[in-house]
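There is one chain below, alone, in structure tokens, taken in the form predicted on its own.
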Amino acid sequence: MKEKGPITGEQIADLLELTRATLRPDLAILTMSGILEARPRVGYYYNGRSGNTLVARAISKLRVKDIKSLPVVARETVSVYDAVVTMFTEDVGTLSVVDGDGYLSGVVSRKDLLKIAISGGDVHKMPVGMVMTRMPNIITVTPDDTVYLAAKRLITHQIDALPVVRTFVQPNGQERLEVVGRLTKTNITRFFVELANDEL
């Protein structure tokens, strides 16, 4: 293609000593993946882009709201023990912690809870608000952020999940965050598996 393009399907078939029908699926895949371009009455030609074009396009279009999971939250006042129970019954590795008004105030991970359990603290009496990571040290995403941005934040900050939030500005001008979902490494992995299945 690099040397002879643009070239028709018939010409390619003749050069390779194959039938056009045999080549059709291969040409379709190469065109869909963005490696080849096809123009009517002109033929196929190599466009110089990599084979990752299809994946790159899918990722650039995909938004957090398209693959996020339901939020799993705990109140600041619940005990560390109850937070552990919630984490295991919901099968999650991170909980979003909300204040009395239901707005995001922190995040607690398995690692945070394990530290308290190992240190000998009374997990039945200690509120989760004492062990969580507090605002503004929480990394979040919005429903309209790209999945690429979310994945980059997960990797950069070495965390397993991000609260998906909407911002509310109160009458006094203070910004509060409502938790509307969670975005995890599992969400992103599932998307890649589904994308591959669609293309196989």
Ligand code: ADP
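Worth saying up front: this structure is predicted, and the values here are computed from it rather than measured. Between two forms, the rigid core is the largest collection of C-alphas that superpose within 1.5 Å. Residue numbers count along the first chain shown, from 1. What changes on going to the form predicted in complex with the named molecule:
Once both forms are fitted on their rigid core, the CA atom of P136 lies less than 2 Å apart between these two forms. The rigid-core alignment places the CA of L70 less than 2 Å apart between these two forms. A movement of the C-alpha atom of V42 reaching 2 angstroms or beyond is seen between these two forms when the two forms are aligned on their rigid core.
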Second form
Amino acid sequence: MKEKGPITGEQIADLLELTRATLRPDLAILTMSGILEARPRVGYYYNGRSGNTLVARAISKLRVKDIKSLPVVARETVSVYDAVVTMFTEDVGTLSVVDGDGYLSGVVSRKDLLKIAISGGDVHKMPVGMVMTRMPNIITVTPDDTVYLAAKRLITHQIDALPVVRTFVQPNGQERLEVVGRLTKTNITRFFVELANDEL
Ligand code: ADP
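For comparison with the form predicted on its own, would you give the structure of this protein in the form predicted in complex with the named molecule?
And the full complex, kicking off with our chain again.
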């Protein structure tokens, strides 16, 4: 196809000494996957895109909103103990922490909580707000950010999860972040597996 395209199905069949019917499924797959293009009365031709380029394009188009999970949040005032219970019941490793108005104020991870547990702190009394990583040091993404950007942030900052946020501008002009989801390494791994299932 690279050498002889555009070329009709019949001509390909002649060259390969196959019937047109034998070739049909292969041509259909190559056309559907975007590797070949077909023009009526012109024939098939190779469009220069390899399978890798197609995968790269699929990844670069993917947005956070396409693969994000529901948010799991805890109030700043809940105890470290309750935060641990929430992690178990919700089956997550990171919680977004919100203030009294429901806006993002921090993030707490498994190890943040373990640190307090082994340091002998009173996990029933200590509020999660005292052990969390606090705003403005929270790394976030928006629903319209690309998954590629999210993945880069996870790697660069060596963290497992990002709160997905929408900016809410208050009447006094102050910006607060509303938590609308979470994007984790698991979301990205799941997408990776689904992509491979389609391609393999
Ligand atoms: P763990 O600490 O359980 O290995 P992480 O690697 O995600 O989990 O977290 C490492 C540290 O980074 C923790 O102190 C945590 O509070 C903080 N952290 C986690 N997610 C974020 C985030 N999105 N923005 C800023 N800090 C974060």
